[in-house]
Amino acid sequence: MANLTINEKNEIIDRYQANPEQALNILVDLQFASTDGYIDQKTAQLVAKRVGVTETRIYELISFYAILKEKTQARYVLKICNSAPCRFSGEPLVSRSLKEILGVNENEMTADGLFLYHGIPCVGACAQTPFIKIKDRVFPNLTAQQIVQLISDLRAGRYPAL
């Protein structure tokens, strides 16, 4: 979490009053906060400290919770949903598409470290599918056609709050 100060980082902590029971919220804010994607060693300490937890129960939050990681992340993770609505709705479409345009297989990263995609469990969007989430927006209704214009303007750095 380079790209974030420590003055940063604390008004985000601030933002709840530094209350454990809000830990988890705290992490995913400074994760999406941060373009590096990931919870580092250093601001999970500064958390466990901020709240008064100790740091395993911070890491605790951070392995039990998918949306939460501790590893740098592609710039771009888009997210497409493996429950069985889904994937009979249509978000078959988005892996084989996603696959064919990154020439990656899930979860694995695009060698620019732009795109990286894997399954999440239901977010409850199964009338828009086909859809990708990337952190808290959802692309609905996607067609092959728009996952490619999607792919292209997130390259093209056209949504630049993702």
The other form holds:
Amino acid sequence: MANLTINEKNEIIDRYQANPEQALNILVDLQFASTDGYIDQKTAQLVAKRVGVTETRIYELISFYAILKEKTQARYVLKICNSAPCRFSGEPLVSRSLKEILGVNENEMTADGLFLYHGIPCVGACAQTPFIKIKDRVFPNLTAQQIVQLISDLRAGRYPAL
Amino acid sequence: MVVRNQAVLTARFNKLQADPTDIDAFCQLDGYAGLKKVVEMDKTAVLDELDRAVLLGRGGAAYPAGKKWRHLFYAKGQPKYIVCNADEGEPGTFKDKTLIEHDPLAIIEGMTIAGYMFDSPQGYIYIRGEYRNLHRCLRKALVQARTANFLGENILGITGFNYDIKIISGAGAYVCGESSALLNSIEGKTGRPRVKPPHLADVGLYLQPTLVNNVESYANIPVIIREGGAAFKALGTEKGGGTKLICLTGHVKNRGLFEVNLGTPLYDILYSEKYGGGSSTGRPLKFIHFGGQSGPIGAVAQLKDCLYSYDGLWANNLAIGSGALVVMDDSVSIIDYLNSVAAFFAHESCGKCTPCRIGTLRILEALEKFQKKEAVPGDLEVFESMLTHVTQLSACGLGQSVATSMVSSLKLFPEEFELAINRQTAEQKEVLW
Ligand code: SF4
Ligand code: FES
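Form predicted alone already given; the form predicted together with its partner chain follows:
Once more the chain from above appears, this time first in line as the rest of the complex follows.
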């Protein structure tokens, strides 16, 4: 979590009064605030200490909940839906296109560390399939052409907030 | 007055478009009329209204809300907690998300009515991690409610009516939609289900009596109080009152969220321009997966006279579940479709109990074999008994419903399974132990 200072991390923890009840909120917020997209060990230790539980307990949460990651992620993690409603109504266009454009398989990072795409269960955007979700943002009803465009825009840094 | 064929839960959606958390606008549109009325009522009369309304739980299990509330009302122990399950994760479902986006205060009002009824100090909204952008909207709505003294201390000027609501984020675990897993998750633990009984109304959050209801259920509560149980029931049918938010996805022209009166003809929902608008692919519609991945499958051709209501679907061995309707055309093989369903469950099983942890994998393997047309005589029987094992032996609702779609498909499309079996090969018998 190179981009977050210890103060910034503490600020996020304080937002939830370091309440163990809010450990998940804290971890999710920390991960979303970091550019590496995962909880590193130092951060896990900090959270453990601040909310007053063991480090093991924090890692138990990280490994149980799918959103939380313990390894560094690509700069842009492209989430696509792998649940049945989407899979049978347009989603394959996205996985096929991404494989072609990026030249990697699902769950493999591109050599430049920029992209990784992976299937996750329904995110509630089933009426907008085919879509790609990056962090909180859904790019809905995509055509093959728009997927190409999105990737080149991301490469060019046109979505700094993501 | 509410009448049929008129928006009820979605009535404020357009009017609050500028800012769904605007509490003044909300109050001008009947907002908080339910809460204001409830504090004037006798609490047991409120329970009677709920019974009269026949509100069945909108999360999927269709448990009568009146019964749940009554149970908690008479449960011993204080404090009691109010929990809103916003961990919407049933594939093909986005109605809770839409409600939170467009009318968050309706949910908050429903939860506050519950807070009043049970003298609860604290409510929790457990919202799934993938809905992070909605957290902001909810947080804003809570701030507005606090500022207007609809939350906090001495609400509505009533001494001792102290109640507030917290938001807790999930982080990507379907099983947390199961009420007891959800409570564990709020307590900061991994979200695995608890062994039941005891009932959560007796031993829930932090071992205290707890009410867990779905987002849409809470949004219905102010309507019931405002309009009365009988009027609410009249919006639906004898066995289930009110309207239902439904999510149409798959191969229909108009995908999206709709509000329908319970009792609307299913074919209207599929084919009328007002709702689904018919097939989007030009091919005939083949089947509908109802209520999420844990729900049953129905063949479109057999449902011509079916009404979309609890009783109407039950009569066809179907169920409303979450309100999802995943509609597939005749290009989709049922075996391919079920493979996807099975993969979902194998991924989401929390691993606590063996029948579900191992069973979901075995089911997936069997379906993959069917898909490759590599099954041998006997495989189908083994598959069917595996479905029975997993359904009967699993500890929670997740494992118990894995097989629902498969059991209905076996009945509806036996020929597709038959085609997957190579009858030239030797028979395989189930190995009993
Ligand atoms: S049935 Fe499945 S999800 Fe439920 S407790 Fe058992 S393993 Fe976990
Ligand atoms: S099924 Fe794909 S987003 Fe819902």
